[in-house]
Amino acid sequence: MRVLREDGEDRQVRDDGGGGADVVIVGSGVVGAACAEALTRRGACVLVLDRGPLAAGTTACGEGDLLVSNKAPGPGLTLAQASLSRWPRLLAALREELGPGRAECEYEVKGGLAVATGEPEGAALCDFAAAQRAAGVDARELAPGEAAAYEPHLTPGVRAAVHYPQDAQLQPVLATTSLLAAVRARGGRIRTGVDVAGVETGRDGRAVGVRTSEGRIPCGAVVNACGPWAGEFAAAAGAPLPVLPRRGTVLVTAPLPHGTVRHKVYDAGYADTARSADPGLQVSAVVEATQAGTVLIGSSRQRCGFDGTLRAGVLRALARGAAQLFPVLGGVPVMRAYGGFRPYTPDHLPVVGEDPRRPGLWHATGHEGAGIGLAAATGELLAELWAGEPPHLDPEPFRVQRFAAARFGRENGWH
């Protein structure tokens, strides 16, 4: 097979049997299965290099929503409605492909519900909604009343709400191992417990090969999906990145009758904290029930490096938050808390693509809280890039590039 790069340069894809391959993906979670997954399906050599277990970063602290409620119109948008649509075929044709036993993910189209409290709130909340309806989402304006008719547990203090009916779930960690399932039938090799430690380039400064903790790995193309982590890497590649860890922490309830929460559920503000470029501590109010019968209760976002830290005030601030929302959890015990970080960019837009500063080098990465539902897009629109392909959306508003005008550019060797 012969592959076209995005440059125009033509190359044999090949395996050389030593352990080299096409593409080296570091990463293994959801957005680096995606890409592999979408690599291999166009014929690639690809392996995938983490140094923990498969998916335990980011992936596994996921909540495993595929949303377009949260998203204002623009780019990232365009990409979740790209990825709405994506999933449930990528899904099935995993079915298909691996059989029904090793791709089900506990996909579920269950819909969004948005709520305001009070009146300036709810008139925001509409004001967005008009908004996404002009580019494209389905967003249904409900009278206060009718939000009990979707959510009949719900605080009847509600002044506005909006139905997201396309909002979905799915389980990010088996949806995450079906991708690298399919990648292993296809040849592909994931290879856990190996930290890269930098990548080597040839004297035309492309990207040639990975130095790792158990020797060089020679390569075509390395891509970086290393979350929020990537930004290390990035650096270390020669070509920094303004990705930054973003924490967020998780409250899970005992199980609960089917039905108690039936939608996910958030009030007006969650969509203003996501894009927030504000460091310090923002909670708002998410709460959506899992298909083992447990509440998942969020949200949280702080920028405090990698301090996993699980802080009481802000379990406290959670728990309130899912009380407000739904009276019927104030005695709902608690199982467990947990963190994760998201990987930040500061324009709240993922980075995929080649990197002009070190061809070969890849990025799939800074899709912060959205991965999940980002992924199966993201993995689309690199292999498309990757193999010269028509990309289905416009690359250039996740293009690297972006940077070069702002100070980060010109203070990371940006020309």
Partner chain sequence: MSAPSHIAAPLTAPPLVVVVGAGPAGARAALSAARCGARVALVDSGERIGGQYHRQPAVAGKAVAGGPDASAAHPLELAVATQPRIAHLPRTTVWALEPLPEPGPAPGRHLVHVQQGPADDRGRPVRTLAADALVLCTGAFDRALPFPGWELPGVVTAGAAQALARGQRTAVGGRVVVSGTGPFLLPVALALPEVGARVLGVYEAGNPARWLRSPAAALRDGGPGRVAELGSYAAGLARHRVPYRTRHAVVAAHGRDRVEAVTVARLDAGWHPVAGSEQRIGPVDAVCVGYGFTPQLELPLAAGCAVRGGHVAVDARQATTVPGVYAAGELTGVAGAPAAAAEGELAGLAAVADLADLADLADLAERPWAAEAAAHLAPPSPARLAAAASRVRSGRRFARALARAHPVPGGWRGWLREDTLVCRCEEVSYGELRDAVAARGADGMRALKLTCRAGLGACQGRVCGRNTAELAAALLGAPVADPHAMDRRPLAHPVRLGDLAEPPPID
Contents of the next structure:
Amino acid sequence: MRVLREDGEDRQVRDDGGGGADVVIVGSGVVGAACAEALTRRGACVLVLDRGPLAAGTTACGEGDLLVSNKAPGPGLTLAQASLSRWPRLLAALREELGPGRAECEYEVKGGLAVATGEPEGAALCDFAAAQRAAGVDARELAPGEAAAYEPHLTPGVRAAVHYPQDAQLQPVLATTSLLAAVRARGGRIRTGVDVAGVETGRDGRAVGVRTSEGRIPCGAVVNACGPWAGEFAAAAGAPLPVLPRRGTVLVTAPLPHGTVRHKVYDAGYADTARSADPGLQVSAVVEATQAGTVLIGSSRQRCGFDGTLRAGVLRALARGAAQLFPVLGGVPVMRAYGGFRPYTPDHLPVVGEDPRRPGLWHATGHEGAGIGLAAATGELLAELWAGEPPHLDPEPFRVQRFAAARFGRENGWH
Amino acid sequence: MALTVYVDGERHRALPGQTVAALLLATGRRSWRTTRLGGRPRGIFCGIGVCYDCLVVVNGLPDVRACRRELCDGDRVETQRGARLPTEELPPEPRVPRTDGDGTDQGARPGEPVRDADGVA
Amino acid sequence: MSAPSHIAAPLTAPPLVVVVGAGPAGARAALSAARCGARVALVDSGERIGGQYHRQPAVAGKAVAGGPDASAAHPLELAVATQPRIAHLPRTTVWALEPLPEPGPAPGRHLVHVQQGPADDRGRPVRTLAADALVLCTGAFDRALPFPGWELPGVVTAGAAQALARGQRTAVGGRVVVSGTGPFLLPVALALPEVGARVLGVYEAGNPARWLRSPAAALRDGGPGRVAELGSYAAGLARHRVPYRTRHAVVAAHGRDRVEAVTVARLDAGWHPVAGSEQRIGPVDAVCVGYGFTPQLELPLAAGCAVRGGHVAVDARQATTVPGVYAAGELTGVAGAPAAAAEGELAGLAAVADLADLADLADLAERPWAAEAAAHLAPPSPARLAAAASRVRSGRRFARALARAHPVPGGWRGWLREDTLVCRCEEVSYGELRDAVAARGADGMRALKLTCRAGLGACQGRVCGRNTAELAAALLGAPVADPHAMDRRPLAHPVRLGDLAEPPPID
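To test you: the structure above is the form predicted alone. What is the structure of the form predicted together with the partner chain?
Once more the chain from above appears, this time first in line as the rest of the complex follows.
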């Protein structure tokens, strides 16, 4: 397989008998899978490596949100809008290619509902929605009392509500396995249980392979799609990134009758906690059902490294928030609680693109809690940049160079 | 002292310490729940609170393990069809008036429906 | 020894040993720790002391064979009731364990979050116990292998039949077939006739090793008590004219809305059904199955304890790999009630001995309770610990011998059809599981359950976890990377959301 960039540079390094690849993607989560899908669609020969089993990290802990509702106008919203419109097209193409069964991933445009129970929060919510409307988001303020028609079990104490019809949901692991099924169908390879220890570089400093627990694998490019572990991987590759884990915990109820919770419903404070840089525990109520009938309850954010210890206080805060929004849930059993780590960056924007410190090393990480939603556009953008195509959105805000100006950049050899 | 309980509106005698599952088996039932996907009948399986297959509605609250729950006087037990939400109020009063909880034996053994003078079970 | 009066008051003064599970292991652990001066909270989801082994009748009436009657409490129950330093918390479930961060007051100190009240009710009061040491005795439950029709009402585990017969004096059916492997099927088959059921046959899938039939070997591994026990089972089966066949198993259950008949097949050594040996037996209205036991691992895993060979790894004095956390009974291996009791005894002693050592070594400024603890504890002598440890060793030999004599070889996978359910809760068929592995590429338990939903239902993989891991491994041709992923249940027990929202008092 031979891929020529438009600048004429030949990216192929693999000889036919070897185990190499045009691109080695480290991480089999949804972002790695989306990159692999977009690259193989362009004819690249890819190898996806994961030290664990398939899609078992952050992707397996996600609620599967494809949201525009919680994004303030700016590059994050632009990426979310691009990804939101890209997902259904991507899934349709996968259905075409793989058949309906193997591309099924519970995609549903269920809509979001942001609600406020206090007056000042209500006013802030409406201001936020107005700014989003100006940026092209479909954000509809509901009249007092109208929220009940959207969510019959919602607390009557809601003072303001904004409906976001565009918000969607899919099942993250199903989506990831669908993407990887297409990768396999196109000749891409996926190997799990292979730990990538570092990146090998040529004399010019360019990445020419990866060092793994199963030996050296030559390649033309390496994609760091390690999610919250991307900071560690980048450091090992000699190009540190300010990506840190930000813990989240989710409660799962017993299956409830269909229609008990219809939208992704969240407290107006959610967008603020998501954007906060506070390392301490932050909780805001986020409630949504899955197609299986269970209701997922979030959302907590805490920077505590990779400490996965259950904290009852976090569960209690989540439960309290959900019971306030939906009093009927008070009598419903919570049957599971699980935690995961989001890949956090200081400016809450992902890192997508080639690293100028280590040519051939690419990043696709730092999506914090939005990786499922942002994966479709992220994969596409990375593949466009890799192939030298004109990108479908401005890549500048996501480039790793942006960290050069900050203290992190000064401490990590940008100057 | 015998307890008076209701199973899908039907009045029964139960013994102190008797579990919901034991009573339901004694009434001849083998299943008292249907699955939410296939609508298939389920009853007791592990018997020690592990499998969550014997779920039943007790006093309006669904998802109660029949094998673990001991009956109390006046308990209303209902079949659980698929997934259910708790009801804020108890189900409507049974048609049969409750007898005094004085342990008076009306000839029914635990598990058998109690028959009142008007024959309504 | 006589304890100062203030330490006898439950849950008010340190140190506190929390024992989870009040079966033979837990009850003995509570007694031995309390007799050495510790305060003990003995937590159990049941009403009475005894657990599954010494199931106490909940319903008054005539005793069932092998079980005590309701009026005569088991000696363990009396001992616990009269031990002033034990606070027995019945009808209490532990829904989470939370290790206190280091540097804490003591290594292994945990917050034990509990809820007490009628099972699964709403508004059960929540409470948090601050444990200085933790003894986990949560036991095990019957392993059920899937087969076509196993989801039909009337197909139950052997433990269910036993619990209903002994605790509730209720027969699970009138015409019953028992199938599985291991000697624990026998008391089940004997309890059933006592409550009016007719046992049509006991089908032992294995070919019990020589030591089960040979008194000499049984004597060596199990001791005279077990030889007598096995003998009494054999006599009981003969008395009730219950046919007992080895190398046979129920491989399918038939019926529309309840079990009406079963297919029994002869099995080869790998448990593959022998072609042409199938035999339909009916009418039946109940089938009891038990293929060994699965330990309740969620609390040990929440505490961070290592698991080896499917059981909690413990050292020669029942200490797990986490300081201050001990495990006893079926969590560590299955050898019957006496062995579990011996482990419990040792675990309780070791917990106090280690707390006393800690108090001696502690920097008293950091651990202010340590001096007080040292004053109240009467740790066991090394000789006493050694004696308790030696009683445990024979039980462990027996557990190993039992496990060797009753393996579960993989031929059962051949009993499954495309549409046989592997996950009862989410109604996931074997075909769907296979697609998740083969078509979707799921190679770990997390991706597997999120791809086909096996293990995501109400039981949280308790019933299907092991079976699913073995099926996936067979499909992958290699062990799954994280076989115990389904056993990790940070929420150890469902809690109603409104109760979870309540801030608990801390004892």
